[in-house]
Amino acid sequence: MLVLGIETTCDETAAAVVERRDDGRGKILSNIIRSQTNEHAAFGGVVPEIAARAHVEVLDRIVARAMQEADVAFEALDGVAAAAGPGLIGGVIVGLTTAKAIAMVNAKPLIAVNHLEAHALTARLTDATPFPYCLFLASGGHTQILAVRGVGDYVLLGNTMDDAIGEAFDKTAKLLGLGYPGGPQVEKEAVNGNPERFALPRPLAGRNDAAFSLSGLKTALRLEAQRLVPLSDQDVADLCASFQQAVVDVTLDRLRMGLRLFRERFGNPNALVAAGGVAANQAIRKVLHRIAFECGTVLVVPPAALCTDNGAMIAWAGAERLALGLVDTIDVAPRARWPLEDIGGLHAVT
């Protein structure tokens, strides 16, 4: 089974061709990603109108490169998948409309993929991870702990009450005058900082659920920074180190609770899976190894290029759904908001 996948939900324009074999294993035949970092750097964050325009300008070429690198003709495809949300609606429209055109012209099934489900299923593409497993999804827009029981079958164990982890990193970088994207810049500064200099809070630590909250931590950091103005280079490094250590401690505490909830309901997970750009942070990666060891399971972290937004995860999710006969009509609508519960099977733990 060959599926073309298109991803345009934020500031990456991506297309990929993935093969799903009869035994359920996957192979990436091509995976082309064009980042818009340069377009948004001057603004310190993603500008939706600029992002949508950039997708329009390059998507056709990205798709052509993906097909060429995979050495596959459109006629040979078994399906065309696109991220139909959640995301910046202008970009989502560009990708989904392109996928519809390709599907219609070549009389191929269309699969409208939920971007979050694509992240949730990537471990099955890279490591053939069997269901059920526990997913820690942490990115600029999402921080969730999920039980992944099957395609379209997810149980929400924990969610952020305000900022996502990646968003908190980016806002910290902007507050301290660091570059964009902010997460890697904060991590870089933290290497030379003292993580114990500032007594920043650990929001929700010890609570009997798996919820996250980062807004209070972000506010505490801002107050410390304002107290020290003008900031020296060492002040910035120490603030970054203290902030990162607080996030690491919160992640450890919240994941312990999330895995406890998982075991109580479903037994031991086959793996702890991390997805989203935050998984590239080495301090957080160490915590993930620790918590997986404590839980007696394996840690699965897809390669960095497959943790951030990419076309291969969309193509794979499309292939997984297509294998179950789950396809969409040509009038399927793009969605800025698309919680996983709306694709069926998701139930919040109470």
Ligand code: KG4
Contents of the next structure:
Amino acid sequence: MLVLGIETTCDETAAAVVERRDDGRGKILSNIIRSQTNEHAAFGGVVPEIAARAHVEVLDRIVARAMQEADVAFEALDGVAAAAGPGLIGGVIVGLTTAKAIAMVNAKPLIAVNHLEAHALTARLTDATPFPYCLFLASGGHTQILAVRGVGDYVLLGNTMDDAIGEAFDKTAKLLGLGYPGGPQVEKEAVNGNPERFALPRPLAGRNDAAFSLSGLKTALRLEAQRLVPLSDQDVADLCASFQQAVVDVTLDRLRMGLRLFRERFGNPNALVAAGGVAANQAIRKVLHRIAFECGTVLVVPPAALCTDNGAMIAWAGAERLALGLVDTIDVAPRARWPLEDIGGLHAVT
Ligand code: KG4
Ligand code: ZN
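Switch from the form predicted on its own to the form predicted in complex with the ligand and print that structure.
Now the full complex is given, and it begins with the chain already shown.
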């Protein structure tokens, strides 16, 4: 089964062709991505209107390259998938409309993929991880702990009450005058910093659920920084190290609780899976290893290029759905908001 996947929900324009074999194994035939980092850098964050325009300008070429590199003709495809949300609506419309056009012209099934579902299923493409598993999804827009029990069967165990972890990294970087995106910059600074210099809060630690809250941590960091102005290089490094350590501690505490909830409801997970850009952070990875070890399960972290937004994950989620006969009609609507728990209602079984 060959599926083309298109991703345009945020600031990456991406297209990929993925093969799903009958035994459920996957293979990436091409995975083309163009990041809009340069367009947004001056603004310290993604500007929705600029993002939508940039997607329009390059998507047809990105799709052509994905098909070319995979050496696949449109007629040979078994389905066309696009992320139909959640995300910045202008970009989502560009990707979904393009996928609809390709599907219609070539008389192929259309699969409207939930972007979060695509992150959730990536471990099955890279590692053939069997259901059920526990997913820690931490990106610029989302921080969730999910029980992944099957295609289309996701149970939210914990969610952030305010900022996402990646967002907190980005805001910290902006506050300290580091570049965008902030996560990698903060991690780099933290290497030379003292993680114990500032006593930052560990929001919700010890609480009897798996929720996250990052906004109090962000405020505490801002107050410490304001107290020190002008900041020396060492101040910046120490602030970054202390912030990152607080996030690591919070992740440890919240994920332990999330896995406990998982076991109580669904038994032992087959893996702890990490997804989203934050999983690229080495300190976070280390703590994920520790939690998986404690819980007697394995840690699956897809390669960084597949943890962050990409077309292959959309194509793969499309293939998994197509294999079950889950396809969409051509009038399927793009969605800015689309929680994973709502996934069932949108798809008709054919
Ligand atoms: O999954 P992703 O590429 O895009 C979405 O948000 O969907 O995640 C990007 C986020 C950004 O907030 C970025 O700062 C964060 O992931 N990130 C990191 C690191 N690399 C990326 N956060 C912490 N440490 C990193 N090394
Ligand atoms: Zn994402």
